[in-house]
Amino acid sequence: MIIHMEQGATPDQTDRVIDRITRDYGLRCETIVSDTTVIGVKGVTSIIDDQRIAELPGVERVIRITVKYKDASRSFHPEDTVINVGGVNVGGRNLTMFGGPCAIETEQQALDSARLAKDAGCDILRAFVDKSRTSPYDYRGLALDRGLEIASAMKAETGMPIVSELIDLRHLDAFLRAGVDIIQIGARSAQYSPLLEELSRLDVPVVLKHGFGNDLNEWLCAAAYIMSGLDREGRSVGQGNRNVILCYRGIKSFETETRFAADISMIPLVRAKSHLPLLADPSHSSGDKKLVERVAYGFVAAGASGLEFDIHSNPSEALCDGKQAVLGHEAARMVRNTRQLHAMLADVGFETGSSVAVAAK
């Protein structure tokens, strides 16, 4: 529910509004200020009698939200989220570049790795310890304790922000401890309740990526939960976590010419239906190096707030998804390349379907 308070109401006609629906209906409230105050309510709503709020003074609508995914909508936030993570600014008209290994395989391969998504102009570390891979007999990483000591050499070596997949709640202290900046969920685990649940608790930023056979509905309520610091029957266990990033991966289809099927259409879609910042993967989408820059151009020319993709010291000799992975000049062609793309869109004016402007230095 959002409740839009007249031009001019006073902070002490939108603090009695905020007080009746916490006293009276036991919700939360979140209050965005801009020209005019929105008041928007978190939980069941539909407990709230809406001509009682209407009537209060400085009250001028009450607007019921029919979607689930009410934190990750438009429609309870307007403006874009921008997340800042070790002063790196993701969303909004930034463009973020998370580059480095699909794993960590090595200490000599990871620092190579790193050294390289630095040098490609790249703005957040990929340092994945744990991966949750199509078959359980692929490679899935180093033992933990050694991967996070790698992941932290790895920050150390280049002073960039890392992130790192997280498969196992088990791990999440460890992760934490480890100096892990941003936590990643996987297309595996994206509809993972409890996982979801946990992160709520937090306030670390989290990239969520696009499941497998996820719509947009699926998706979006995902990163909803994580932001609303519910627990499974609707009880408030915590603020909620408003640091979701998302990142669209595509989708399995009956293609088999590329690892996956990526809608571009998507991009400006979420873009306007949601405020959270939406990074695309050029890498798992098309799974084949040689389509990776050409896909990643589209991505960032469709709306995308960042690009997620894999960079490796030695693909040929990668024990996951080398295939995939370029080299570091590739890298930063594409970063060079793409940032003059989402300049040149901002100067022309480009904006989504939301009115959101796309991109601007």
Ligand code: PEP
Contents of the next structure:
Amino acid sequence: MIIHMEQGATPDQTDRVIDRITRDYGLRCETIVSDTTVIGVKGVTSIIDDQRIAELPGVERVIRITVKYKDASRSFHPEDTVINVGGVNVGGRNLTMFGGPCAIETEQQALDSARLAKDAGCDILRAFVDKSRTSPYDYRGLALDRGLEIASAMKAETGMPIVSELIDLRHLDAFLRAGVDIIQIGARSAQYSPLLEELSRLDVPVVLKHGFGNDLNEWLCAAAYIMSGLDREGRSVGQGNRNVILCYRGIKSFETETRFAADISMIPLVRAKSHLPLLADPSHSSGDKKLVERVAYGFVAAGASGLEFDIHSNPSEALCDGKQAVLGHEAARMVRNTRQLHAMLADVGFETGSSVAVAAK
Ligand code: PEP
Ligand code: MN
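What would you give as the form predicted together with this ligand, now that the form predicted alone is on the page?
Now the complete complex, all chains and molecules, led by this one.
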């Protein structure tokens, strides 16, 4: 439910509405103030009597949100969400580059690849310790302690915030202690609700990949799990975690020559439906470094808030996803060109962010 206050509504009138919602119904509110004030009501709102709220002074209208992913929905939160991670902004009109090796293999490989990501102009570094692999015989990462030690060293060496995929809830505290700035939920765990619910209790930023068998509703519902702050009985156990970053990476199709099928029209569509930052991953979608750069330009032109991609210091020796990893100079060109493309689109008035959303409505 969202409550639009009238143009000249006073702060007292807004407080009174919030007070009514929290006191009478035990629900939480989020307030967005721009030209007018909009109050978003979190939690299970079916218990609210709309009429009683609509009659309060200063209320213009009360609107019920019909989508199942309320907290992630743009109708609940019309403005773009911008998330600050260690001084780097993600979302809105920013273009933010997440790059680095697919997996930490050795200290040397990880540090070399981290320097390449920094020199290429990336903002956030991939420092992946746990790898979720299809086959148990494939490389699945170093022992947790050693992997996290190297992840911390990558952060110290470059001064960049780091993102790392969490596949096991028991590893969460160790990740946070090691200084992981952003937790990634991979495509294989994208609907695993115990993981999502646990992240709902924290405010650590989360990158949520698009599950490769999920439609848009399922993906945004997974985001809402992290954001809602509701337990399984629908009780509010906190404000929820608002720091969710979506990352599109394509879905399974019958095509065998690309790794996954990435539908470019999902980019403006998701930005229209959701206020959350939206990255796109040209490496895990195309699966081939010969395709990555072009696909990256496509995603940025379509309105992505940034990219996440694999860089490796020596792709032919990589233990994981070497085929799709770009070299340092290729990453540098890609980052430079995507930034120019992004600026050029903004110059001609076709900015990413909420203007894309307006165009796509
Ligand atoms: C990754 O980003 O390293 C990864 C494994 O991606 P996905 O979860 O999209 O397969
Ligand atoms: Mn990979």
